[in-house]
Partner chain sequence: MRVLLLLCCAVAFGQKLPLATIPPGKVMMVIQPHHDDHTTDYGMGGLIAKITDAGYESWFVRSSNDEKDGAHGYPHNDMYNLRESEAGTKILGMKGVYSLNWRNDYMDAIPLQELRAQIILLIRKHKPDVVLGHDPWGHYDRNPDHRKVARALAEAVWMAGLANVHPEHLELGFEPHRVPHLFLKARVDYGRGHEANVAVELNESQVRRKEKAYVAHRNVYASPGMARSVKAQLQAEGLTVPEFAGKTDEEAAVMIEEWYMDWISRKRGAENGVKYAEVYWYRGEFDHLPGLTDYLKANVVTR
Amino acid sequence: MKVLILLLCAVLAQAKTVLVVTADAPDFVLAAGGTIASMAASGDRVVLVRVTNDDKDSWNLSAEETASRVKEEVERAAKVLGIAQVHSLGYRAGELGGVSPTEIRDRLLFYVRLVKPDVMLIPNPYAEYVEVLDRHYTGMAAEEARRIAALENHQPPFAQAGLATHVVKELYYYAQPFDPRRREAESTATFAPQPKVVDIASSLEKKLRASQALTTVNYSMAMRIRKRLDESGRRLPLLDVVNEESVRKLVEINVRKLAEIAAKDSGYKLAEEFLYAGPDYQVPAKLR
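Requested model, single chain only, the form predicted in complex with the partner chain:
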């Protein structure tokens, strides 16, 4: 019993608080869902901030209906991954380019100081050939928010309301594999984030279930593939009938393949790729 209590204490001592920032519903699940699930399973407390309301991507649903359904679906997906809380900021999807970057940053800053994370996972704003620019704008704002969360001269009213400055020790930049140079280090291993591959073999099942929970965007993806094939005189036997079962299968193929792409040359079978900035990012080795 004593041993068990000691073990529990050890686990709790190492448990971290993790803040995940995402622009939209599918991105954090597809790019980082396995890692998030592993963190939660190891006892970390994970909080999600979702910047847009995902109101655009659906099939034959109004923007309002889409936003309402996707909100519930993200919350379901988050639960599967073990995320404790979801905060949706409600900006309209595809329109972050028209929002003040400072406004998005300060909304995120609020949550950084509120949640006080040890670790943040944010969209990589430098990942190239990512066509959803909301991810770029969100990544830029999140990167800044993480930095200024530690600086007392930013948003003094927050401090007066009880939100003290906070240093986030670890930062993961995530993105789906569009950037052909995503495995190249930005610089030498001092202040710049470095490529990091995380094994997700043990959490793939949760990632898959979380991804399948996003039924509105998944159905839209399936119908759009089918429409494109129909228009060009082709078909995909799996999508001859687009129903719950065929969409779930399509999502499974997608999630497994993404994990294989990320695992390439890493020694793992199933993985996710990041650019990672650990504590060295803030205090370089030569000063330690």
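What would you give as the form predicted alone, now that the form predicted in complex with the partner chain is on the page?
Just the single chain follows, nothing else.
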């Protein structure tokens, strides 16, 4: 019994707090769901902050009904991945361009100082071929929130409320692997985040189940693909009939293919890609 207690204490001592920031429901699951599931399974406490309410991503539903459904589905997906808490900022999807970047940044800053994460996962605001601009705005705000969380002159009222400054030791930038230049390092690890590939073979099934939990977004995706096929005179047999079974299969194909693309040339079969800023990014080895 004493040995078990000591082992448990050792595991808890190594456990980290992870803060995941996402612009929308599918992005954090498709780009980082396997890594998040692995972190949670290893004992890390994972908290999710969702910036928009996904009220636009549906098929033949009102914005209000869409937002309500997706909120519940995100919470189910988060539970599958092992995420402990989900917080939603509630901005309308597709409209972050009209919101003050400082406002979004400071709301995320609040959660950085509240949660005090060791690790943050945020959308890569520099990724090319990203059509959802909310991901760019969210990534920029989250990146700055992480940086200024350590500076006491940013939002002094937070400190007065007991939310002290905080240094986030590790940062993962995530994006779905569409950018052909996504693995190019801009410089040495001292000056720029570096490409990092994470093996997700053991957590792919959780990622898949989490993705399939987003039924409203997935049905919308399937119907829009079907519509484009019909308009261009093409056919995808899988979507001849769009129902629960065909949508789940479409999601499975998407999740597996993304994992295979990310794993290419890495030695892994299934993976996710990040740009990673760890201890060397903040304090070069020659100074440590």
